[in-house]
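Single chain ahead, by itself, as structure tokens, in the form predicted alone.
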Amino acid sequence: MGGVKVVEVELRRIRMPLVAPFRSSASSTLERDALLLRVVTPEAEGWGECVAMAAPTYTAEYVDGAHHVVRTHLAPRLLAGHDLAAVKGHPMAKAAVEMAVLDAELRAAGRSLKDHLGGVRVEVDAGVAVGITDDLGALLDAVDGYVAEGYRRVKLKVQPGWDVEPVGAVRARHPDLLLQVDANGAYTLADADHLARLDAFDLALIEQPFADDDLLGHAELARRLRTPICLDESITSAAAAAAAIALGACGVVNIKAGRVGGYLEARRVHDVCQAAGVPVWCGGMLETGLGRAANLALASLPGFTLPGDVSASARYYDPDLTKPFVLHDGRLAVPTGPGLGVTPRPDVLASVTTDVERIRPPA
């Protein structure tokens, strides 16, 4: 982490009612039950968020795995000074031990985490997620609403028995909008014949149509559709993007930097794509403003050319941990100021915490 010597670890958990139910093929939730972190230097202090859900059925890790093993792995490492390469996986609750290191590294140094990263943009293109609604009328109602917004890209997510017809809706009601689809690998190969009547719609992409393990099924799906094919669930590190791209399993790389341990691992993804010639684009966790912030100085990279899922504050939170993020004209500022260039209101902070744990070095 850097040489930086953290002298406390503070673990608090946050309980985040969303302002509307977000449903996709792997979970449904009303709520965000995160973890935080808060690292302490001599010099200066440091946010961290972990973007593991409170169930296993994104990824393996979840949220109180993550808090263990921050508790009884990660922060006494670091607090020792050690490598925490040493813990194997668990890459959503290292990434949130990098994300508070780095932040108070950056504080101290006064640079923002978009000029650490190589960020280009000021702003970036803001895109929104559509999660599966009851009928067709309330999906039209919410992207209509997002498109008045301004929201310059639309993702729908889908499953067998919601695919074509509420796309092809979506598309006639919207026949100009930038448009993909997301289905956390609610499908298999045997559906390739099914997936293909979404080339019809003219879409940017279709996102994780398989398992995150199927690589060869997805290289074949891609020989098979018009529609690019986008990774999500796959990729887990900068080698396996590289992998996935030499098997021609993906056109496409949504990256993350919860799912590949990190911001400087996500950059390093970000790095093999753009030699390849592979756009990328920011996914999102639902993440409070901390995490917004974070993404967004990501997503500032050059080789982010998508609108990704960095929506504004009010799509999720009201009110957000941080300052909110507010779309203009489409697009969301990128902080500038030290570290993450955020920190959280203290008052929203006292109102949602539901657990604060200190670890501080052995006496």
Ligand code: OSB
Second form
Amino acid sequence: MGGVKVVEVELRRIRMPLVAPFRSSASSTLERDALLLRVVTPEAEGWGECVAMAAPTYTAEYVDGAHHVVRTHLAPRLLAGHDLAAVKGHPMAKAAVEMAVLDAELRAAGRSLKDHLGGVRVEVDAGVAVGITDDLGALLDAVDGYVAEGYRRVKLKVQPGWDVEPVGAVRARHPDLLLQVDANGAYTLADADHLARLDAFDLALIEQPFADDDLLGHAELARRLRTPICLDESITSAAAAAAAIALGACGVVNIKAGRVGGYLEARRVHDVCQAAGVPVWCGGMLETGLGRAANLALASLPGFTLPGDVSASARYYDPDLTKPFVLHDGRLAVPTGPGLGVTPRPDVLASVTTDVERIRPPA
Ligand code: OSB
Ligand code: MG
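Hand over the structure of the form predicted in complex with ligand OSB; the form predicted alone is what we had up.
Next comes the full complex, this chain leading.
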């Protein structure tokens, strides 16, 4: 995205109720409070979605902070034609800016994000993430419902006190289901023997059992478990992925563009993993249809050999911000139109918007 002329940046806050509340050890979400960006160039406009959540409980970023850093530091640099790399950190804010600029550039060029990233699939297997529920009955009902809808993989959120029993109950009821768990860093190496009990359930992987900076702990756990270790929060860049793989800290990587600063860095993480023979899958951040479209493009790259947290619109929002993404035989179609291939529906956008602000270059 070099040298594109951006003449206006619109920052828009939206608030959308989730179809089902989503709880993990890292957060509890009933309503998605998100930041959208719209950039205007002389040739086109483009949309970006910032995946930062309301509170800094997944990683350090949060939506008010992302809004502030875009308004104060990123948008002025973009409008002045300067490099955003000079700003340290804030990968989710930068990823949203990059997404909007890429969308505008690709729309002007008539090229899809899928083709730009090097995607090779026309559709991708859909997975679904199921949050922590009040009781086992509610969890089993939720999983049964998603399996009946055709989801090809289920991920369960786990935390101390909600792990071996619920995972065992889901496995007993769905013996052949592709099943995995995500701990959002809720354990430590002292829990290794307890976590080894999950080996009995033939899980595809355990995601981020320990703190994001504990690569050595994950490497030790990998030696003690049969279940593959997958990293999410720890993988902040292609360089971080290379280091984690070299240390033996993970055998699988969850790729989220927001966490690594954008879709272009996400592709580089994919490339590092593919070269090392490490399978990857596309993580999710409860995105609207805008972020979902971009995630589908990413998930169409060849190294994405495991189903991701990329679910149908109906799992998250009704109505979705865009034309809804629907499951066909447990799969989602990768958009093929220019840029993201989707735009917000004006009526829905207007009804969910809580604040709009436009930034232009100084006269
Ligand atoms: O850890 O993967 C995570 C949602 C918000 C923040 C972090 C995570 C998640 C999910 C949901 O697991 C995935 C989805 O979008 O379906
Ligand atoms: Mg995760």
